[in-house]
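One chain comes next, on its own, written out as structure tokens in the form predicted on its own.
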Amino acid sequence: MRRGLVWFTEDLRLDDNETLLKAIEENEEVLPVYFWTEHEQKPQFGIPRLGDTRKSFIQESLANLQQQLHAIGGSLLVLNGSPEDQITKLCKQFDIRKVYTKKQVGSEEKTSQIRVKERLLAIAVDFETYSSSTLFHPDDLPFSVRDIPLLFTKFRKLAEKESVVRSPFNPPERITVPPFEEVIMARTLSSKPTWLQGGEDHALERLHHFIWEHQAIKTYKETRDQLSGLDCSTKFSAWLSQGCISPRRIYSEIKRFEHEVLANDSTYWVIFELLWRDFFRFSFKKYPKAYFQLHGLDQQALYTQFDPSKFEAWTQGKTSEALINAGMNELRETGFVSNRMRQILASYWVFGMQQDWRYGAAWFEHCLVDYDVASNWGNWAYIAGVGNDNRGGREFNIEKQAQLFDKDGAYRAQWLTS
């Protein structure tokens, strides 16, 4: 009997999942597995990587994936520990002939995949990866990953002119799995917002609400910089980060909306943001380690010091700036802040407090529900002036930002503790 193993990572969905579809197509039985890896919890710069809000979101996403697999005749095996230690044992136990998984962009994750591949080759098990997390497939870009432009604008123009977004795959209708004992998944309590529930079902509900039910996409470009409000921005990021929804599915729905209802600057601007996400992911393939280094893409970081007392003040919302304190309180308590606020908070840590930008990026990694390695570290490097920019970083005037985006003080009043 032909058996394959699908190693789920940040692709916790059935829809538009080429990895899963290929495994089902090529095998009589498929073993779906997710490894709860411990390395994510090892401190970085003394900061734990995985906070409770993201942990809770991942657990919800896994539970939903389990339900979806049940509905088509399957199940999900969730194991604690690294895939490097366990995957060869599983292959021997279930007589697996081939392992399927998505390609990774983070340097540590890629290293893990290489080690797994080496161990599998030693026992004559094939290993195949699929690109399933970007809008454009890398094979369709007008340049190789080695030649990706340094600046986003050039990347965007070339990609839009010469590349086509592939149609998303439909979800599988049936899966057959070998018998195994399901593990009851733990649940972590967190204070993330009630609307931010993990899983593909919630991702598709949000997509439908934003585009079709509320049609907030019509005004996205005008409202996206607001500091609060459920429908001022898409809020797709958390589901994208764990692969509960694919960017191609979002794109196809936007295009359908443009064809059936309205196409304007706002509908395009959601696609524009998906292109930024692609840009960072492809850039990480070219520079797998540089984004984690102080000087980034061979540029000079303005500030190299780290003051623990300043870090304490910044992370706990006890700086001299009320807007910063409000933003840091929201981030710490809910695991989410708007994109505009993220830029303001990052800029203040780097330029206002004159600190090593990597500590700020690591704190965001710990806090954010929607943490994505490429988007987080790529954006922080960009703000600090050591990433994909040639203008020396992004320093924001805090007073001006408060006047522009919190003129009535409502946001500060909501998130400042007495």
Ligand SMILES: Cc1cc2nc3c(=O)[nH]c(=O)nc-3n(C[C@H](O)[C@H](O)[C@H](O)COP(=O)(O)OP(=O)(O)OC[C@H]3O[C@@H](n4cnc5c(N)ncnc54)[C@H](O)[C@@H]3O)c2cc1C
Contents of the next structure:
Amino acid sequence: MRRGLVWFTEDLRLDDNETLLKAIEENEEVLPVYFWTEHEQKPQFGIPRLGDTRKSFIQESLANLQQQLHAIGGSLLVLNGSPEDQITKLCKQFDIRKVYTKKQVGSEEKTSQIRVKERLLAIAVDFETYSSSTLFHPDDLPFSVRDIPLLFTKFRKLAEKESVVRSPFNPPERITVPPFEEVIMARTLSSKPTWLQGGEDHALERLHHFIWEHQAIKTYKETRDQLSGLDCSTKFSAWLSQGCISPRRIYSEIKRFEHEVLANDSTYWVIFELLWRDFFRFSFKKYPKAYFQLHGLDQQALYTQFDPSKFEAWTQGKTSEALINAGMNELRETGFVSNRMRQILASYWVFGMQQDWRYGAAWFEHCLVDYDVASNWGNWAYIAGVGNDNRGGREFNIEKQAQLFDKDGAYRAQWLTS
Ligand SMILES: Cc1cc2nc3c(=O)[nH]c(=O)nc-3n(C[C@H](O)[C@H](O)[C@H](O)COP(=O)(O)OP(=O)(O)OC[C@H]3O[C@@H](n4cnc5c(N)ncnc54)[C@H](O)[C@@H]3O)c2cc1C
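Provide the structure of the form predicted together with the ligand, given the form predicted on its own shown above.
Now the full complex is given, and it begins with the chain already shown.
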């Protein structure tokens, strides 16, 4: 009996999942496994990594993946603890020949993957990784990841000119799994909004709503900077972060919409933003550690100090700026703030409060429901002036931002009263 193991990480879906498809294709039975590593994750700068909104989103996504696998004849084994400690035991117990998983981008996750690979090699189990989280497949880029341009525009122009986005794979129709006892997923209570439900089903519903039902994609470029409003931007980020949906599936639906209904600047702009996501992911592969360091990509950080009382004021929404307090309250309570608000909040921590940017990034990592290692640390480094930019960072004038994006004060009123 040929048996494989699929180690799910941030690819909690059946659709466009090459890792899963390959495992099913090459084996008679496949064991789908997810390792819950919360307790192995050490706090950074004293801040716990995983906040309740993301925790509950991941739990929902896993429960949905279990249901999806049931529907095609399978199930999902969720184990507490690190893969390093458990995978060899599992492979021996189930007589696994090969382990399949998604390629990782964060440095800690990569290190864990290398350790797992070494342990598997020692017991003669094969190990294969797949790139399944970006729009462009890394093999299709016109440069090697080592030579990725420092600036986004250069990356985008080259990638768009020379590469083609691959078609997404269809989901598998059937899976056969060895017998094991499935555990019902725990649920953490959180205050995240009701529209932010984890899982592939919700991701595909959101995609359908945004593109086809509401057709909000037609005006995305004009509305994406608004501070609130469900359909002003796609809200795909949390599902993308846990891999409940693939960027290639989003791309193929946009292309279909452009072909059948309308193609304009707005429809293109969603793809443009997905390219920012790709850009940070590929840049992370080039610089796996630099984005976590004060001076980032070998530049000079302007502010190096950390004042705990300023941190308390910023995180708890008790600064002298109403717009900042509103944004920090929304972030703490819901796990989500718009892109514009993220820029304003980050800029205020770095330039307004003149603090070490990494504490801000770590707080976002704790709070964000859509936390993604490359997008979070890459954007923070960019704003702080130590990332993929040569303009010394992005300082936002809070008063001007409030005038532009919250002229009537509705956003502040909403988040300052709660
Ligand atoms: C300081 C800071 C921290 C951030 N941290 C994260 C994070 O941890 N996880 C995360 O997914 N995004 C992060 N972003 C990027 C961006 O703010 C969010 O992706 C976006 O606000 C999510 O809302 P949306 O899905 O409606 O985005 P849309 O505007 O609808 O964009 C579509 C998709 O494009 C991608 N995208 C958009 N803008 C960016 C960007 N600037 N960088 C990378 N990808 C982008 C996202 O996947 C997003 O879902 C951060 C931005 C800043 C300024």
